[in-house]
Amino acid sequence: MNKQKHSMQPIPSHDEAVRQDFVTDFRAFLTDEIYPKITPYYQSKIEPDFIKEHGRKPEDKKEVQNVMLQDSAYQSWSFLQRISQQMMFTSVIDTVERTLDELIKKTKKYSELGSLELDQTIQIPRYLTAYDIHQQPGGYHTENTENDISAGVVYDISLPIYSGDAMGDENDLLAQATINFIKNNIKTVPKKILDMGCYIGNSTLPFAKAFPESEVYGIDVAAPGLRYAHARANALDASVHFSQQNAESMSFESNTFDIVTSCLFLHETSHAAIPKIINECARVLKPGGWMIHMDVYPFQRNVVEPLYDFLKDWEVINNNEDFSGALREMDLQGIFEEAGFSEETIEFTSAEASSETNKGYTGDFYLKLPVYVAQKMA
């Protein structure tokens, strides 16, 4: 089966494709068949046992974690879920390594549209080097050969497996949801758009296509992803200006962009980085411009839900997503206000792709996606 969605993606061999299909089905089984059984199992066995011993229900996610991690049924699902993530990368790395030399040659061919600027002096933040995010071997930034793009390619062809093919042919569902939100709520035609933490540009290219009169920029610290992003954009006939920059301190002039956006970027950073990034968003936005970050749901509620909170932290505990749980607990409202965003415009809401743009997306895993929205004071 030809799994290639665009000409910068490698075509797996028959055996490689079969392995990738197996991992996709295995992950779907764990997610669709086993995961939904955890809550009723907890309610019928784990919680009653806890009440019997303590005379009350668990008060927070830590107490739920203490009992769930001792339960063999939960241990089995969690172990298999973690292993499936490792299997996913193993299944695609064979394809990338076999075709890498040819793919690197292609990057020279696919370079006419947009631009690419790399900075050899940039320091990769420790929050990206301390561990391999998502368990991707070497993380997003590691380079093993000249003009390396392998980390970016691995990310691109593993996303359909990770999401159960829910992200569409161009892995762009998240950006499509953000674009739909902009068109329905902000109703502006931006002249300049910045996508922070763009990596391979799957969250960036849709802006170039949705707003063809706009200049679209994407920044990231990882050179392998940016090299691949530029070639990938050309393969998909999109003009984007990519540059290697740290979102905590960008080289753009103040008051440059009409919209600053990101998709699942903030939760890959740190407590110290978030205020700096938000301050930079405010600095580079034009007065009246909009910041829209799509990321994990912040915990904004009056009722504590211990099991829900524990399950939401599975990726934190098991999949090298150390900061995503902490981001949920941060005072983002205060950080946004401190950076100069208008209090009455700050909103933590959701977005979804429109019926016109969601062709190629499957399943309901990503129907509603959390967005953090704020407008810079005019």
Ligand SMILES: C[S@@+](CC[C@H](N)C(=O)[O-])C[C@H]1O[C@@H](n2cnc3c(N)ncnc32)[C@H](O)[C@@H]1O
The other form holds:
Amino acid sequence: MNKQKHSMQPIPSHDEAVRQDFVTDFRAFLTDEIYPKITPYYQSKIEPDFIKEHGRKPEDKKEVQNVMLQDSAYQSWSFLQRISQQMMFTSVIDTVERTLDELIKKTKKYSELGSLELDQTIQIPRYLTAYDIHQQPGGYHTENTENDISAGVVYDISLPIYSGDAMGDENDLLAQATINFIKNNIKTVPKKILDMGCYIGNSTLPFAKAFPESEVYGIDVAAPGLRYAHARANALDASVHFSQQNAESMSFESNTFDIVTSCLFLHETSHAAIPKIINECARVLKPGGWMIHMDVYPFQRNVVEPLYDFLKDWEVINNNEDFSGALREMDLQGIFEEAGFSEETIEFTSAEASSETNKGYTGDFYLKLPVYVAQKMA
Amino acid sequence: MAKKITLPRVAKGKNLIYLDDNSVDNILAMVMTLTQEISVLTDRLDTIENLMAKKGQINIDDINSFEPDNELQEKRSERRKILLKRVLLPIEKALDSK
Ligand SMILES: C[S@@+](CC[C@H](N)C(=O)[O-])C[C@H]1O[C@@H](n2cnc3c(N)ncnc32)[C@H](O)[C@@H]1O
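Output the form predicted in complex with this ligand next; the form predicted alone has already been displayed.
Time for the whole complex; same chain goes first.
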């Protein structure tokens, strides 16, 4: 199987390739062989022990957490899951480091379509610099050399390992689901589309391809991702306008876009940032325009099984996704209304990728994707 | 000559302890990396065996440019799974205990 999916990706050496393959198989092993044992183990050992001591079942995720973090069998799985992510990055970084100089030179060739605008004065928000989200060494923004693209390349070639090859050759499965949602439910033909937190354009390029008549814009704060995004878009023959901006305060004029979208973005910001970002969405949308954010977690606060609730938060603690838990506790409905979205159009629902894009993958995680949708008042 | 650039390999974040203390965690991390390297070596050997079966005489470039087809990929995946099952047996056993 050829690992190179487009010409801006590096080709791993023999040993690098099989080292990366090991991580793919290690993660599959954890998912298929170890993880399914946790619920039965909890039910047959942890919960009965808890009942013996307290005379009742654990009430919420906090109580489950207190006992699980003391349990070495659970903690062994958790630690293995955590280091599989670290091994993924180190095995990919070897390839990127070895080929980086050549790749940076190549970006010059891949620059004709669309545009790239960087802003050296931009401040990277603290929520992106305080710790490295999902354990990518250096995070999204770190620059290791001139015109650096390394963090973007690392992100690109680690996603197939992360997802067990479930995202499609262009890592576009999630955006395809959003596009399906727009085509089925919103039914406008957008003239201008904005993707916030676009990084390397995984979620942006599919819009340029699905709506060839429209102008597509992508913004992000992280330069290494944007430089790579522009070159990658050219390698994949897509025209997108990328610029380095903070979604909390953008330079676009008001009433510009028909659709403002994002993918895996909101859960990586902060409490203070969310209302600002939503206000910006409302400002740059045309009256009657639609906002649609796709994120990892369904947005519902009804009570679930405490063990399930606890396991759902695994990434929050163990994969440096600190804000993703807190986002679920926020009053997004209220924030949307406050920003000027009409109440009756606000929906926390899910979008589905079609079978052509999911490559036969049937796991719920990739097929029923949470979206938060709202229309700006006309 | 390509310019030598060094990239960071450790992520910034809280120091978490999973098992008894950091040194136990470190040893498990090192065991998994060694397991990975055993897998790399085995795959390299597998590449050589496959090339030898076809050609008789091979050189280093043949090895480095070898790309396994899907069938061989699957065979390798199966073998890695067996390796992982062996190495992680104590952990599987702990989760099976009642
Ligand atoms: C998980 S990535 C998602 C990338 C892409 N949308 C995808 O689907 O693959 C989240 C991105 O949001 C960016 N980001 C976070 N906060 C931001 C902000 N306030 N303004 C612009 N970009 C931001 C990060 O730099 C990062 O690239």
